[in-house]
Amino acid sequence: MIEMKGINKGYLLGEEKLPILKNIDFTVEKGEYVAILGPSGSGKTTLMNILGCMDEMDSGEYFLDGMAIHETGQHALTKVRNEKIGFIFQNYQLIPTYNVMQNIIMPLLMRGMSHQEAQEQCRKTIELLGLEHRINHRPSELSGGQKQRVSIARALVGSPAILLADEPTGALDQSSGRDVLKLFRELNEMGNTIVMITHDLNVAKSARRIVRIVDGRLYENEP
């Protein structure tokens, strides 16, 4: 599902280039649930941005679901982000003036799906996530755990190749965080491929495989 070979990425700091990712090799098979664990400043956010096709690598190769991302133009990458990747963010990134249904339906309408077909698909996902009783509520009327469920539903509704979660429990209390991680396990058991970025070992342990990123380098085991 994901194959990265020799990924390097740096940013200009004055006249010098500061290396952030250093020769990253990373593979995720279809149906895996992988946590990328690393402290602040380790390069995990930069890696997530490249995985999510939101940033370009300086060198290397990246294949997503058989597609050569490193050879794909920006216009085509917009379609890749909409169709192949479901994003789940720490701060939810919900539209505050939209209700639950309107927030979840957006990716489908952006694909050009008819409103009726999109609504039917949304309702199935909303039922799967247990949000039926909140369908007309706006984000301000939801708890943190409910907001994250809406975020997960929005990511899931278009049947993406991978779910990419960035610190998904970071803004939640312990109980809500456990519920979200339990939901991730259930979604993975249903066949969804999940890659989760986190700084928290206890959160990472909910995944079926952990890789660590330290100083821009990836390790399958303790470095």
The other form holds:
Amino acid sequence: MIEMKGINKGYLLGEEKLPILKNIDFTVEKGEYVAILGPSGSGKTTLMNILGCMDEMDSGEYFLDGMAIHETGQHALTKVRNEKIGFIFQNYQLIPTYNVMQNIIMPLLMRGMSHQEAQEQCRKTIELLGLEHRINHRPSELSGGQKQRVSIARALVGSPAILLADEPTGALDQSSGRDVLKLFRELNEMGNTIVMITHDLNVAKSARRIVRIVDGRLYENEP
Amino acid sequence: MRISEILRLVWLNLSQNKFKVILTSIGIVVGSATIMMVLAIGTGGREEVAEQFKNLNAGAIDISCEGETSGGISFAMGGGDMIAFSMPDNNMPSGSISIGGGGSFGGGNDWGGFGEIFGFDGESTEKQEFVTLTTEDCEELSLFVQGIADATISYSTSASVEGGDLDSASYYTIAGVQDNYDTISNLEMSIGDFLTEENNENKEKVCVLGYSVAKEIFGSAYDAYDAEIYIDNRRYVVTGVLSEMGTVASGISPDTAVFIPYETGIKYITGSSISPTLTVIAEDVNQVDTVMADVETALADSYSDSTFTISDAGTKMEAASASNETLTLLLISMAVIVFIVGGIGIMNVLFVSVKERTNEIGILKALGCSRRDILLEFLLEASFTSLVGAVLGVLLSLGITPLVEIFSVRVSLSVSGAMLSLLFGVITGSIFGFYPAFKASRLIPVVALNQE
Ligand SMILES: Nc1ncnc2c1ncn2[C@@H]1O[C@H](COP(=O)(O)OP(=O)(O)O)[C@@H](O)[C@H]1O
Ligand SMILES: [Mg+2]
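Moving from the form predicted alone, what structure would you give for the form predicted together with its partner chain?
Next comes the full complex, this chain leading.
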């Protein structure tokens, strides 16, 4: 499903390039549930953004579902993001002026689906996440856990090849966090491939496989 | 994305930000209203000029003696030198300036440019002899100067008029004219006939009333016809009434004048203290300059010590339309400045509001919204916003029009003007509103998402 080879990524700091990701090799098979565990500042989000085709890598190869992402242009990547990736952001990234329904339905409309068709398809996901009574609420009227569920619903609604979650419990209280992790387990059992990043070992433990990232280098199992 | 879905989003965004839509469009409102007003005022000015010159003969040349001003008031209001009537003091009711171009030009006094154009080029030179042009001069000119089709002499004064519905005597402009004055000045009769040669030769006490005068004194042209009025306590029979002629650029304002035979006026009203104007018509409009030069030579032979003001209608018309054009240009540059300033304001507001939405653009990109869809959404939002502004602007200018007209500025609103200002508003707003979105849409998703 995912195959990364020798990924490097750095940020320019004045004249010099500060390396953040160093020669990352990473593979995820279909149906896996992987947690990337690492301390704050280790480059988790940077890696996640590259996995999600939202950021450019400096060098390396990245195949997603057999497609050579490192050779794909921005325009085609837009389509990849829409169809293959469900991204769950650390800070939800909901559109504040849209209500829950409008937020969740967007990825489907972007595919050119009619509003009716898209609404039909949303319904199952909304039920799955228990948001039926919230569809007309604005994000500002929701709790953190509810917002995260909207964000998950939006990621799921297009049946992507892979779900990517950046610290999905990071901003939630314990019980909401537990709910989200339980949901992830269920989603994985339903066949979804999931990659989650976290700095919390307890959270990582709910995944079926853990990889560690330390100072921009990726290690399988213990470093 | 389907167009219908994009439109749905546009509607969603606009309806949830009504206040912002209004705020954003205020610049457009002002800009569109300005464009519309400028066009309307420009057109109004052109129409006004055209109207003022409509009964002016292009080949007409006016000659008057610019004598000592003690003899009367000439150039009453800057429009005066065309037919520069002077009038004796004793007949001049104080405060009433109803003579010459000045009085007749009342309707056009909003055009500052006219004062300069028609201005006081008749400054009196010292040691000048003041002469009175006569009927003989008129006949001689038409006899000895080549290329003159017709010539007439006229003067105007003011005298008390009684009769009809008037409760008391009031002063009116009295014009002493010859029988061909009506053809030369393109006057039309509403009822009856213009003064005849016999009227003049026999110094008959008959008169032709201007339209407004007839209405004031008798209520209507019909009632005035064949009635009697008293001018300086002498009875005159009304033999005709003119049609309404409107404002004229120069000369006697026909609507507010009482026309009497030339000789009659000299005999009963003015005596010899008049300063008449000769008007000659060139046969060929293209020969006006030659005729003017010849007239000047001929007059110099007769009156070597005097200077005459000789002016032709064609030049006046050109000057007037040129000054009008200048004014239009001025107004247009003003509008352009307003638009640029407004445009920068709009751009700033939209820039900030789109900047605020850079994160939204980032989300849309992350979810896989194509650049085309994002651009279309923001373009439509900007266009609708500016359309609202432009429509409000056009409505605003409709509201302003009566206020402007209070200052007797002629405003000629037009559908094409409205369309143009709509177009202007929508295009400006769209471009300025679209550009920031255009820039944001080019960012890669993380950059757009992380921008605050
Ligand atoms: N846009 C950027 N420009 C410069 N440095 C950045 C940028 N984004 C992240 N970094 C740096 O890269 C490092 C890794 O960041 P990040 O991937 O967000 O870490 P994590 O998610 O593991 O906390 C940090 O030191 C951060 O300061
Ligand atoms: Mg992070």
